[in-house]
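Consider the single chain below, provided in structure tokens and representing the form predicted on its own.
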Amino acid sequence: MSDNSATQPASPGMAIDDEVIIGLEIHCQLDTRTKLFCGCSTDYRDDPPNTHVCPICLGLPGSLPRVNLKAVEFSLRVGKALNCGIAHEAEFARKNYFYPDLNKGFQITQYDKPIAVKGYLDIEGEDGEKRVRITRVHMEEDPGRLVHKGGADRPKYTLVDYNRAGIPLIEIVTEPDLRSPKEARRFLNKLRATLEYLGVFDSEKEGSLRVDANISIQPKGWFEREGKGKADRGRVEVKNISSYKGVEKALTFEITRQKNLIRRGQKLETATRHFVETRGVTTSSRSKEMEQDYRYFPEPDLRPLRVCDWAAEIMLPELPDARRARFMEQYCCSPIHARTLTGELKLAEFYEKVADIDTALAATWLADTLLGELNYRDMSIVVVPPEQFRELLELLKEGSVTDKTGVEVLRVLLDQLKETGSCEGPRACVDRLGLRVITATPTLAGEDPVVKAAKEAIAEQPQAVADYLAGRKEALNFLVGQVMKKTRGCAKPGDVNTVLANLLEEG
């Protein structure tokens, strides 16, 4: 059969010379103790509505904002970590528009003088390492929050909570360098890890990250050549996506929707759409204001920021790429394991607490086994006590449990953690369940449990025995599996192979 893949379109309904163009605008809440322009606490999530407010964040007449210096410092850290140039002079501006959650009638943001510009972040792209350019990083305040009663699509009424109003945000704007939803997800994961390593962002907090995704489908090479999209291939902005998975799903749906329109010969209009996460679709949204509609002008109550000297003094911590390189050198981790282990700050810290048991064993069990079990249970690494995982690694290293029974013990402990918040020790669990390794005796005499199980398997599987004796060596693997079942995975596979081979040769 001939391979026609080279002559087929990359995706159904999309010409082979089309490409996806994606740019992101990421809004991240800075993890400060107080708001951007007042002293109200940012720890509002478990408190009643409108209890973390004051005249400044409510925008009452006569109130004057004052800049949170910790928010400025955090923004400078982000700018440096993203390889940006720090502005000689950054300036706040008023962005004027009406919306119920915007109590002042304007938002204090940064417009033509952002705090950091022209940076980049390297990610793993579809064809190797890829550099995603950062247009700008600017500071702004978060608006309040609308609470729709009776459903978001058709609410009976809507309430406003201003606890969130004034929370410090940074907006990170990328160039349209991403070419697939998967690349967008990888960029967001790398960005999240970088912000967490910097200590400026907590991804566990509800509403701490929101993404606006801009996407269009253009003839291949058109965007790079012309510097803009084709006239009949308008750009769609999908607003306020609140999760990393949601960004990938929204972009995937939008690509399919736009490809279908192209296939029908319809024009792609520039539009703003909303992602409905529960349905996995985008829907038409309100028309978006143009830049001139916001009537930006400098914030008269705040002086410009001149922070270049301050930025030069800020020392950055070890970031994900540097830690990945160190893990490969110091712990001899494989590139894949090193990337996985350093992709989340808490995971990297967890590994370094258990790596001294056996660096390779710890990397394999943490990256390949523990993470998979945690994801299956929708649990975080923070709930796992490092000392309990160390004990399990010790059992594995000393040969007290096999890989199979080690996984069984891990699952029991994680289930206990999920249900009660605590778990028994791995050694106690192994003894309670009778999962210690069964070692075969050197001879075939006596009632060794491995020998006994091997004899039972041979007696129960005459066809497999006949196949093995007829020269089909793969039949031995089947018999090994039967013995492992009988010993609940507590026998060493090497011992089982040896015992079975000896028994079969003796007839």
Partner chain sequence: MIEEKDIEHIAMLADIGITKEELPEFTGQFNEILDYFDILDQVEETGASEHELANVFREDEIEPSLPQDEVLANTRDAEDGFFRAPRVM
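Computed from a prediction, not measured in an experiment: that's the story for all the values here. Positions refer to the first chain, counted from 1. In this text, the rigid core denotes the largest set of C-alpha atoms whose superposition between the two forms falls within 1.5 Å. Compared with the form predicted in complex with the partner chain:
- Once both forms are fitted on their rigid core, the CA atom of residue 59 lies 2 Å or more apart between these two forms.
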Contents of the next structure:
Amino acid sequence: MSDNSATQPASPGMAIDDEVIIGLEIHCQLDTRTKLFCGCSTDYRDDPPNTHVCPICLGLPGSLPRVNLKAVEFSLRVGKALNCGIAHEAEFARKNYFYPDLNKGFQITQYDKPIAVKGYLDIEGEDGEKRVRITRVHMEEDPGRLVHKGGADRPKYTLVDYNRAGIPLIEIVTEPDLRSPKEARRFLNKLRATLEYLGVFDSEKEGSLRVDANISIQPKGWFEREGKGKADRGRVEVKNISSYKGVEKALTFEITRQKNLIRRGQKLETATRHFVETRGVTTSSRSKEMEQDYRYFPEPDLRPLRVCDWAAEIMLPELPDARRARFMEQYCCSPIHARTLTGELKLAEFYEKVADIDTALAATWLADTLLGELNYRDMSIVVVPPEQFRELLELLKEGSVTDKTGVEVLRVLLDQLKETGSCEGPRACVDRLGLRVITATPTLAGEDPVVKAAKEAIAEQPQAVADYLAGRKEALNFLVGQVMKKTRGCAKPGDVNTVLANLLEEG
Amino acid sequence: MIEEKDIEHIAMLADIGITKEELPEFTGQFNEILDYFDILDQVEETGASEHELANVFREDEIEPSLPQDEVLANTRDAEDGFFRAPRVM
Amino acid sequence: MASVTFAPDDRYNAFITTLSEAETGPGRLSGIPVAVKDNISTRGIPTTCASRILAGYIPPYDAHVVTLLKREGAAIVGKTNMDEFGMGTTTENSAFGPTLNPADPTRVPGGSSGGSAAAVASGMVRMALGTDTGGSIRCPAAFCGIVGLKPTYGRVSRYGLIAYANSLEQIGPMARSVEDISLLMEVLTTHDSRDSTTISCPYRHTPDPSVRGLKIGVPEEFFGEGVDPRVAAVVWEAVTRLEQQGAEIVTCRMPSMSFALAAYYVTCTSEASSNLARFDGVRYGPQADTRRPWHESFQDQRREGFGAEVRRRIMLGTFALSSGYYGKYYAKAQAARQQVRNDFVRLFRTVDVIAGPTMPTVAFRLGEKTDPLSMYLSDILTVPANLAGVPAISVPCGTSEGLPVGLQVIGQWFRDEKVIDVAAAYEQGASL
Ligand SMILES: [Zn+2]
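With the form predicted on its own done, generate the form predicted in complex with the partner chain in the same format.
The next block holds the full complex; its first chain is the one shown before.
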């Protein structure tokens, strides 16, 4: 890991010879049908509390866990995709602590024998391609969900729903190899894409990914010299980050906070802080964060996993890097388009459904136009019916709509989707709004709408006409704009150019 | 030699709620028992014992969950389908 | 559905819960009243583990063994008294008061399955289920003068057994005759995939009382320090009788006995400290006080809900697993455990079974044992079988001071049939 000299400080005002050190712990829910240790359905999100529970995930006395084969297989896929070594023998262990979201007073996890260790994931770093090392990947069960009730007028208490208890999680721990919030975000995006490509994770599900981040600011080069665990400045663990955007926000906030402390010469204590998503800040954990002693020991109700041979048989699907290379080769995508289009499984699949119309047109309209419009509306690609988008691409390809009206149609359709979940056909939409392209007749006849609009523009803008005739050819662009406005974007810019030039020549 | 403050620490770790009056007796008994456990110091580490049985799995197939009223039948303190627990914040 | 009426004179306090009308059906156990230890979950019937912390808890499901009993038509007539969560050797550590020994009501019945033993010994039921973590079936069987078997670890499903020490304990049969033990084993060993530590190994066997040519190992340690010479004499006589029936007696050594008991107590308390963390008063049991902060409420719950011995063992186990002590206690105990296994492996290369006393003494007087360590020491002869997971049976073999003495026969892994055969041989020889 040698990013030296050229790196910009991650935050303005930071000493040029300091650098940000970030390591992540990511919890992802595995997309199995049933929970990790019982047959309860994982499809709990819209259901009433405590309706997806049984004696096992409720932790009733006498119940015993049983390992979900699929969860193990998914974990092996993740381990392999992250280039990890698969453990000769993995083992479940109990992590003992008392909290009402724990149904048994302990969490079944993996401790000194995780299923996979020592891997890496390549990302686009601040200085080009960067390898982020993975420390370990382990399996564990999700705790239940707590709702905190009461307030000033009422004694406080907690409500507990165990529907989430026992959902299989995979925890992925990185080495502290990330150097900026942007790198952290890119790592997460790449990881998410990888997990989705593996078919083990559904990022659309609320709360399916949670991140804890370790962050410190150290003198440049310190980390390479000293390595982990020897921080001369304290390290903060930010817990409870539950969205992709939140990670960058939380880290940026924390860097500013630490930087200010350092600047004031204050000592930064190693501590745990919580990210408050709504306010975009991290706060000190008030709970007595006394030295936790989890008293790990092997789970006596379960048997070890010896799954090396099985792991070797598992064939991985095409992963984001491979797909990116293929998109460049097969569809001649630009490197930037290829990266964008393969950065999300659903997007890549969407592209391949429409690419046959025109690979370049589809790439541009998908990566540049559609994604922007979706982000603006906070919508996901999954709500867009590919057939409708195909139809729009066809309209564009055959020249039935201009780029400009194409965007307009897209916006109308997306607004309909957002409101009602469905939308009219693009062709119908174009006709309804009268946005079909207007083709100018070469005769310059007065009844031609383009010619009519051009004549109006010439009459209304004598100055521009004069400029043009005086040899300032850029004045034509202004007139073209006027004509486009008058034709509501339905005219082809090329036609308008020709018509205007001819009319002006005629004088 | 375990002292009363050690017992208090263990009781805190175990969240067992020990009273001041119980301390001396627990401490004495602990010392006697731990002295006996010292015999384990003579045991040589023989390397990890291997279970013969491994890879015990179930298929990822949905089994019925309990009806909500049965889930909540053993608490008198349910609220809107949730269990009620003391505050943690 | 037919039913069995049950109205016992429970003068020994053997039961925590009784059912005056118990359902029965067709099957190998049809119409037979069976008592079930109160740490085994029974749907719709309170299951307390003899603890205040489970007061009012009614399981919504049956333990696997209970399902099997019902499937064979057994009438489950009650839930028996025990040491709280199985932690004890006398059945005095019960929130419901001690059980008395039918052989002498001034004595303890042994524990922790003392209620099941007393119910069987007094004739209130023909057979019962007990659980054995470090001798909890064999000790009360010996003290009350009945037969009790701890099956091979992994032969009987623990699903529904409220865990005390998962890696050590097994559910097993208790009865007045070896024949009934054998009958119950046929029922109990139907495989259950819900317990990942079991393998499918159904017991289909008729006891064969011939011991001709059988090699019986007798470890010196089973007759060593701490074993009452009068009890030792009774047991030697029993072993000699097996020799007269044609068995070959081989004296041998079991050096791991010197640390077996320590390994056992470290292991069981460690596991218990984790197992018993779920009783927080949120989902079942006495309701937690939701006006108080979580940790305070949890501490109150445990202080008021658990008896002294349970709290002591939770603390011991917490200590043994805590950072800085794990290596000295828990890890060492596992190494010791492996040595116990190794001893058995070595011995079973030359002998078929191992025999000795079940308990070092006869039943204690009620209230006699007050010091925890001296109580623990009385488990010395029963814990090796649990540490290794091998089957072990206790069969009555005479009396000392007028009180029952048990002969313990320990066998190889999944050869429960063999220890039952030897017990049957002794039983038939003794009745001649
Ligand atoms: Zn469940």
